[in-house]
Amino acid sequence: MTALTLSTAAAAGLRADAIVVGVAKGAEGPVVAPGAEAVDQAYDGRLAAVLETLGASGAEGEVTKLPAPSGFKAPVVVAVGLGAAPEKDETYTAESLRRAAGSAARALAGSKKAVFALPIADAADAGVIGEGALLGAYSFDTYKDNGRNAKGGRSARNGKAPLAEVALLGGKPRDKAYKAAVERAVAVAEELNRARDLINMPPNDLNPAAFAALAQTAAKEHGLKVQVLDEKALAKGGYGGILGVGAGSASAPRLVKLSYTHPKAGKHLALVGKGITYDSGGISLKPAGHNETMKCDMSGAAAVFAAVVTAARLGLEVNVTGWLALAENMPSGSATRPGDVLRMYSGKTVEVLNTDAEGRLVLADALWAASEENPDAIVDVATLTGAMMLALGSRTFGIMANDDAFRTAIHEAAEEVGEESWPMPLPEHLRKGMDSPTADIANMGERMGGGLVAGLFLKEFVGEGITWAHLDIAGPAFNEQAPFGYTPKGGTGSAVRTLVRLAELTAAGDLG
C-alpha cells in the first residue's frame, strides 16, 4: 500500500521523483492551481505558458510532465488538470481533488515518491487529496508473471510499481484534525481497495469458502465477531434462498456475519451485501459474452466486508453489522429450476422463474435474518440487474427505499463522498407482475423496470417498520474500459465510501 505522509517542508528542498501541481481550465487558458506558488515562481511565473506551449489545457485528468525548474531535488514536474477554474471567492471540489490526485498517482507508476502539491485550504481538502493519491495507485497483479521483479518484489503495469509514497505539501502533521483526516484517508483507501482485490480475484480462487474465510481473518484482525453459516448451518436455519441459488455449484453456500460493535453506541445499522462469487445463471443460463466479468457479482458483499472493517478502523461510534449472502450460481444435475418453488428464511415461497434472477434470493434471506436483530436501518448492496446499468449508465448506483428521507439522505451521502447515485421510485403497481399462482411470490416480473422490480422484491423481506434501502450499483462495481481518475480497470470498490459515510452519520446522530 502506497504510504501517506504530510509535509511543511519547501518545494524546492524536497527529495522525490517528481512533484505534482494543479492547473485548471481557465477562460483564456491553463491557470496554476493553489499550492503551487513556489514552483510556478521558479519558473519565473510562467508554468501556464509553459504549459499552453506543451498542449495542457487544465481539462479533468490531463496529465502533463515537464522538467523541474533549476534548484529543485526533484527531477519532473507533473502537472494534472482539476477541470473548469472555480469561480471567484469559490474553491476546488473535493471530488475534482480526489480525482486529479487519482490521475497523477497513476501517472506515477514506478516512482518512490511524489510531493503533492494540490490546492489544500483545509483539512478536509488534505483528507480527500490523500484518498484520491491512495485509490489512484491501486494495481492488481496477483497473477500475473511479470508481476514480480527480479529481486521477488511486487510490481505492476508492464513492470512498474504503484507510487510508493505520497507526501501531502500544505499538510499540517503535528495538526490533530489533519492527522484525522490522513488516517481516515488512508482506512477508507486501504479497506476499499481490498475490496477492489476481493472483486478482481478469479472464481477458482474466491468461492464462499474461501471469502468466508478471509472474513473470518479480518475479524481477527480487528476484533469484530464473525459467525459462519455452511451448508449444514443453512439447512438447518431454513435458508431456502441461499441454499436454492447453491445448489448447482461443488462450491457450497455461505451466510457470514461480521459484527462491529462501540461501548457508547446509540445506534445499529445493518449491512446486507450480494456476494454471488461466480455467476453463470444457472440453469438460465447466460447469452455468450456476458460470463467473462461474472466474478464481479461479489461486489456488494465486498462493499459491506470492507465498510464494517473501515468502521472498526475508524472506531465509529455506532454498532454495525455485515451480512454476506455468498453463493456461487452454476448449472448441474442438482441445480434450481425454472419453476422450482423455494421456502425462504422468512418462510415465504418463491417460485423461480429465472435462476439468473438469483441476487435478490440470497439477499431475501440475509435481509430476514438482518431484521430479526431489529436495527435502526438496513441497506443492501447488490450487482442486482442489468436493468440499473440500462436507466442509469456505467458509473452511477440507483439507490431505492421504503422511505423517502433514508433515500435522500443516502443520495446526499453518496454525492459527499464522489459517488454517483440517483433516487429511483418503487411503482406499486409492478408488485402485481411478481404474483405467482403457485408460491407466495415469484422472482421475475414485468422486464420493462426491471431493476424496480427487484427493488420491490426485497422490500417483501424487510421486517414490519424498518427503514430500508436497495443499492443497485450493477453499473459501477465494475470498470471494463479504460481507468480513469481514481478508478482502475476492473473491480472499483462503488458503495464502500457511501456506507462509510453512512456509517459516521449515523454514529453522530444526523441520519435519523
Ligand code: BES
The other form holds:
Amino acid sequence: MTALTLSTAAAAGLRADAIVVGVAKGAEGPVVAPGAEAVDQAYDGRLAAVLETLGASGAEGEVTKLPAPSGFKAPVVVAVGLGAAPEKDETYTAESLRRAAGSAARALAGSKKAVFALPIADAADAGVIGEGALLGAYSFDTYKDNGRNAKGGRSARNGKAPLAEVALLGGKPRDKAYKAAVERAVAVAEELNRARDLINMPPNDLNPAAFAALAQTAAKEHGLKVQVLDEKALAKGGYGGILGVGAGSASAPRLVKLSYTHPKAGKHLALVGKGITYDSGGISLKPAGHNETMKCDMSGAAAVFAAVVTAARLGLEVNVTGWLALAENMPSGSATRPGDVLRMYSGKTVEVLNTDAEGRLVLADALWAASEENPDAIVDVATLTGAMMLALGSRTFGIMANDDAFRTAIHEAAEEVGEESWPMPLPEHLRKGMDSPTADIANMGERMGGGLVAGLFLKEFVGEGITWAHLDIAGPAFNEQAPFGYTPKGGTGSAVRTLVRLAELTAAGDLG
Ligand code: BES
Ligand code: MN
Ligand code: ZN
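Right, and the form predicted together with this ligand of this protein, after the form predicted on its own?
And the full complex, kicking off with our chain again.
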C-alpha cells in the first residue's frame, strides 16, 4: 500500500513528482489554504490568481495541475478543492481535509511520490489527511493483467499504479500525538483497503471457505483467536439459518469467530457481519439487472473483519469479538424453498417466504451465538435491504437499535469519522406482518418499511437485556457511480471506521 510519512523539509527542496496544495472557495474567488505559503510565495503570491485564471474555484474534489514554480525540485503543483473556505476563527473540517486528500491522491495515480502541503492545525488533521490520501490512492487491479501474462507482447499496465508514497508537510514528526495519529491512519486505511479488496473480489474466488481461510491467516498474523465452524460443525450446533441459506450452493457455509482480547479490557464489544459471498436470491431468484453487484453482499462481514484486526493493531483496551456469517445464496435442487421452515440456532422456527431475504437468516444465528457470550453490546453490519437504499440513498447507512442512547452514540461516532448515517425506528406494529401460520416468525413482512421490518426480525434473535444496534449499509457499501473524495468505485469499506471508533469509545468507557 501507499507509504505515509511526516516531513519538515522545505517544499522547494523535496524530491517528488508533485506538491499538493489546498484551494478553497472564498467570497471573491479561490483562496490558497494554509500549509502552502512557501509554494504561493514562489509564485510571487499569485497562486490564487493563477488558479482562478485556470478556471479553478476551490470546489470540493476539483483538481487543477500546474507547472511548479522555478527553484522547485518537484515538477508539478496539484491544487485540490477543499470546498467553502472556513469562517474566520474556524478551521477546515476533518472530512473536507480527508476528501481533498483522497481526490488528490487518486488524481496522482501513476506517480511515485507526492508531498501534501495541506492545512494541518494539529495532530488530528495530520491523521485525517493521511487517512484520506491512503484511502483515495486505493485501486483494485488484482484481476487486471497489467502485462503479467498477456500473450502478444502487451506489457503496459491496464491502469495506472496507485500513488506509492505520500509525505505530509507541516506536521511534527517527533511529536507523540502526530506519530500516533499517523500510525492510526495507516492501520485503519490498510485494513479498510483490505476490506475493499474482499468486497471487490469476484465470487468465484471468494466463497465462504476462502473467506474463512483469509480470516485464519489474518488471525495468525495479528495474534487473534479464530474459530471456524464448517458445515459439519454448523449442523451439529443447530445453525439452521446459516445452513438453510447455504443449502443451495456448491460452496458450503461457514461461521467464523475472531476474538481480540486485551488483558486490561473492562468491556466486551461483539460485531456481527453479514457475509453472503454472492446473493443470487436463491429460488426467489433476482432478475437480471439486480445481481451483477451481488458479490458485495459480504460487505458487512468484511467491515467486521477489518475492524477486529484494526482494534488488534491499535492495541485497544477492549475485547472485540467478530462474527462472520458466511454463505452463498444460490438456487439448486438442494436449495431452501419458499415455504420451508428452518429451525434457527436460537431454537425459534422461521418460515422462509422469500429466499432472497437471506441476510436476516444468517445474521439471526450469528446474533444468537454472539449473545451467548453476554457482551456489553452487539453491533451487526449488513447489506440487508434495498428498502434502506430507497430510504437513504447510496451514501448513507441506516442505524436501528433496541436502545435510543446507543443508536444516538453510533450516529455521533459515525459523524466523527466522516461516515454518513441516519437513525431509523423499529416500529412495533410492523412485527405482525411477519406472523406465520406455520412457524414462530416469517422471514418477510410488509413491503413498506422493508428495512425496518428486517431490523425487527433481527431484534428477535438478540439475547435478553443485551444492547444491540443494526447498521444497514446496503446503500453505501458498493459505489456504482464515479469515485468521489476518498471513495473509489466498487467496494467502499463502509462502516469500518465507525466500528473502529466504537471499539475506541468502548475502550475509553464512553460507550455501552
Ligand atoms: N442483499 C440484498 C439487499 C441489497 C440490495 C443489498 C441491493 C445491496 C443492494 C438482500 O439480501 C435482499 O435481497 N433483500 C430483499 C429483501 C426482500 C426480499 C424482503 C430486498 O431488499 O429486496
Ligand atoms: Mn437477498
Ligand atoms: Zn443479500
